[in-house]
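Below, in structure tokens: the form predicted on its own, a single chain.
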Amino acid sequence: MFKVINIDDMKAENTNQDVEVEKVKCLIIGSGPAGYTAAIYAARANMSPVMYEGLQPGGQLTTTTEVENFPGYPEGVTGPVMMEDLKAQAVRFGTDIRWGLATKVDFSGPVHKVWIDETKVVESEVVILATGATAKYLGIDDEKKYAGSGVSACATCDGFFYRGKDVAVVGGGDTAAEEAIYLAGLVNKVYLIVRRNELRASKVMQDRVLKTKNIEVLWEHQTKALTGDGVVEGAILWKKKGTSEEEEVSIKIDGFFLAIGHKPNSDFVKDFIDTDEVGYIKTIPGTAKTNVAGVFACGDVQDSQYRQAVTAAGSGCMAAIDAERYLSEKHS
């Protein structure tokens, strides 16, 4: 997790302490496939990266509990395990990994600062940002008790262990329709739990949403609570909350899937860098270069379409490859 801190507040909060500066040549703030890939190719250039992992190392994966669709694993592989396999290969080549928490930057100078703990000052060449989003949560403790258990906010990833059974998608948008209709194509019923009476969804997405004959459309429900013993086995609902038609309902599900969006992880760092209205980091198209030379974004901190492992990689190592490229021009 990331947070903003005002930086004139934070120059005043360290005027009278001892801050120390480290200088490196490559930074990584955050982990995950994306941060591992980029260490992993900065790396093997000689670019002796740096990794700050921040508050969960190996990113959202670690809480997947089996991954089947990520290339080299045939028999699949949990995510923790995963994320430890990436990170040993980093390491393998040198790479300087770390915990701590990136808190604010200062990318106005050429030679770009990264806060750590609020203590220590960390200025680099090139910075790889790899801070991932946050799938947001309705924030009921039914959530953290079933994680990886029957909770999931990925059907892409995780839809294809509810193949012939029922399921919940929460969500009236066009993430929660896509994901609906996705897990329809897997699952024998699909619940979408609507709180309003109506999708905010794109007419299109609308259309095939009501037309697709196993999606059940539940308007005006809320979830109150999951149930089951060890997985997720029912939701219960209420129906018209805060109405005189108000009553609570029981569905039988064995997956409920959070779909009412990310939060990506980049508030530290837009006052320099340039993100869309959610906060999705802007790269220019092809790169993953920001607008700010010598500061490159991948995984999903900059990913609002695809969010899986295997593209987050993929960005990963366009990061480190743009980064490589641009020392190497600064230098020549």
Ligand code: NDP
Given for the second form:
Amino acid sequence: MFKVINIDDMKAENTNQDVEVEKVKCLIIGSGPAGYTAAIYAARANMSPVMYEGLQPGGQLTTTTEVENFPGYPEGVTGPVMMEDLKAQAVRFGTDIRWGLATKVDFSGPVHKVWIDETKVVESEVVILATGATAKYLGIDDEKKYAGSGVSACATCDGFFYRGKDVAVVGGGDTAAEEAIYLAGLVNKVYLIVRRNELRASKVMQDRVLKTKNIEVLWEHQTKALTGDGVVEGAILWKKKGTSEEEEVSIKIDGFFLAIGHKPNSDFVKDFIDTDEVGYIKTIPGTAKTNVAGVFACGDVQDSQYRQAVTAAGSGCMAAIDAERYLSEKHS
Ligand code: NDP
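Switching from the form predicted on its own: structure of the form predicted in complex with the ligand?
Expanding to the full complex; the earlier chain stays at the top.
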């Protein structure tokens, strides 16, 4: 076993005498499909992984209902059950899974330091970052009220349930355009709710949106409220809010899709790890390696393109294999 805990020795080195220090071989931060898959591979490779689950154990999938596009579940599975399955598999091979939030890191030395809840420092030879991304929401109360009952932030995950129905997509960027076009192939009608009088999306995506017959763009509209008895049945919108022409508009919809961007959960590592301008961690193409040796990234925190459970799981596998090879070379 490689896990060594020597709290007393380490405390002496630390300026804050109250902070507990623990040494581990492999630390995984985040518990979505990427983190659990990394844990399964790392545990089976005798790396004794320790995982901190973060604020939302199980990740974004725990907020979805039915998952029908993850291979291996021919009848579909709910998001929370799938994450429990992945967790059980990681635990079966010995992953040490703990509650706790990584708040700060120091990746300047050969041993990587991660602060957990500001009360403990974990020192690890390798760190796998699997902290995911958080979909942005408008911030209106009805988004919470109808979460999982008509409100979704992932058309690819949930669009199928609205076949033949009318839905709305909020946003004017490439994600909104892509999701509106995807949904238009499944549903009866898509309202694209755009707050300005132009789209931010690339020209080619704009053209596709405007050419798709069953997409109606509602220019200069913002969402005031959602309506419905237990599930979304409609939305009340402001047209030209804040102008002399302001008016309220009601639409009948069964699904309300947010596509106003995602925020990768990378703020706590940004002093050491290279990210793009949005905050997605940059990995060396074809690997899970970051700019810091021994620190790897997988899942949505490094993926602005696919953001699927199965691609996250695949990249979690890559991260564990890259980490294992890094340790083998280091100790050879
Ligand atoms: P963006 O930040 O590009 O766009 C967000 C959109 O949501 C904007 O139209 C913005 O409006 C709107 N918005 C933001 N907040 C609100 C709000 N509170 N109320 C109403 N509307 C709001 O995010 P995306 O996720 O679309 O794209 C992120 C990045 O990923 C981009 O660089 C994009 O090009 C890229 N991407 C590329 C794809 C591809 O190449 N296939 C596919 C998807 C994304 P406003 O314009 O007024 O600010």
